[in-house]
Partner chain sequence: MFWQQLVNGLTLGSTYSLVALGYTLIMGVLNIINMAHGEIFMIGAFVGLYLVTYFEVNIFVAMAGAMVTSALLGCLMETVALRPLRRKAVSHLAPLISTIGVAIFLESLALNLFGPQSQAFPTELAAVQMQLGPIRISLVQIIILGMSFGLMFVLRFWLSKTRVGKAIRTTAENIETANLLGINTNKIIFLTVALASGLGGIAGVLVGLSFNAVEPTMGLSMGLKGLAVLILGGMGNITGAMLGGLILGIAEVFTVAYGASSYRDAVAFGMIILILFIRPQGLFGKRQGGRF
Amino acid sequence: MDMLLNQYYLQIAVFVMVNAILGVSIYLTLSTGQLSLGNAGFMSIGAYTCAILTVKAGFPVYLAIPIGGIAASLMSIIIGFPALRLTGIYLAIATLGFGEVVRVIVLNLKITNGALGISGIPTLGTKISKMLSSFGLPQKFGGLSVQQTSTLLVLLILVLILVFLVFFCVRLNRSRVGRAFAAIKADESAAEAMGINTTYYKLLAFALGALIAGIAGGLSAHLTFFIGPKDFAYHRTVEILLYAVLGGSDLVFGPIVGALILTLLPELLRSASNYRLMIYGALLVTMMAFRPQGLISEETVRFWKSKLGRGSK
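Taking just this one chain, and keeping to the form predicted together with its partner chain, what is its structure?
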């Protein structure tokens, strides 16, 4: 038990969850066929807003995280509105530029503490373990240390958030809004001709993606004790994009699987860490050339369903 629940494994599991949430964020934007290269930027808005609120203004964490998400989402509407009236390429460029500007601003503002970043952010784990001891929990509880219990609880919270997001996406897909998203992804001008306000729905998908990225940013700030401008550089965006490219963006499970693989793989291949980004780059090119739909696509699901004899229903 102790072997399996050691702090290192738990920590990785926590990162898998945060990255999976980021995968959902890029999935939502992609579900209207739009590419956002600003996810790291939205993450950093969420993270900084949240960290500043808790560290400097004493907000409770459960309030600060949603506020961070909403701040990122509002920002996305300002960026997205002009860019989304045009074709997809404009959004990619505008968001790429946006990500860089957020970085420049974060580096220069006093409140974000420049290149040094913000440290001493109360982590969710410590909060929970404090809460647990205040309930009078013994040091060893069911064979687990307080630290283990609290990390497990943090993990549970993240799992619940992810489950909710998956539920959200699945429900959305089978609704009027989800059909509008799918129609826009398939053929934007035909969708518009069928009475869909494409700008509105593209903006909606983009803002939802930013909201979730912002929340993920807030969560990650409260998981790692420290945030700095380097955490949200362009490479982070590429990594998030790769979740969707590798896993596939037809279904919400695609980017989640992508996030899982790409979080575990670097841990297994630590010796090759210098070449990680080179491998990522090559992976992007290879996927586009040989399997642009990603590992998990609608066809894969249909194939396995029929193979497992559940194809009829």
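Only a predicted model underlies this, so the values are computations on that prediction, with no experimental measurement involved. The term rigid core refers to the maximal set of C-alpha atoms that superpose within 1.5 Å between the two forms. Positions refer to the first chain, counted from 1. First, how it differs from the form predicted on its own.
- Comparing the forms between these two forms on their rigid core, the Cα displacement of Leu53 stays under 2 Å.
- Superposition on the rigid core between these two forms places the CA atom of Met287 2 Å or more away from its counterpart.
Taking the form predicted together with its partner chain as the starting point, write out the structure of the form predicted on its own.
Single chain only below; no partners, no other molecules.
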């Protein structure tokens, strides 16, 4: 138990949760079958919006994070109208270009401090410690240090956010909107012939994905003291997409599992850091060859349900 409550492991668990939230964002973006590579750009919009509001405008963290998500969502609607007329690789290239445009703009703006980034961002752990002391509550529980207690509470908040997002996605999939998403993903032309407003639903999925990516960016900014343009470069876009490639994009749990594996894998491969990218590449080639649908898919769920059903009989 003491090992699990070690600050190092708690910190890794916190970043697993943030990446899992990003996994939900790419799941929603892919729910209409549109391959978007702009989530890192939306994440950077959310992160910088939150950092500027808290550091330079004095906004409270709990207010700045939703505003960052809304800012990312509004930007997605602006670029979504022209971009979502494209399909396949053309949409991927357009959204990837958007992410790079955002990074270059951030790099040249005075309010974002350019390449120097924004430092001195108040962390969620510090805010929670101050809140506990202001209410006269103990900052230590069960022999834990102040830092461990605050990190544990941050982890609990992130788990609750992730549970809410999973519940939201499950409910969405069972609704009329979710069925429209599934129809567009299966065959956009047939869905349009059936009277589904494909532009509206694709834009809605795009905006929801951007909203969650922006919130994840705000959370990420307030879990560290510093953010810079390099944090949201091309490699971040690839990482977010890999969550869905590895875990699968059919079910919301797929990208979450992918985020879990790809966040823990670098920690497990610290001794082989020089070969990390080669291992990533080999893993992806293996997945594309033997499990192109990802680790978790609808077929997998049906298979295990049938197995469990036979076992219970």
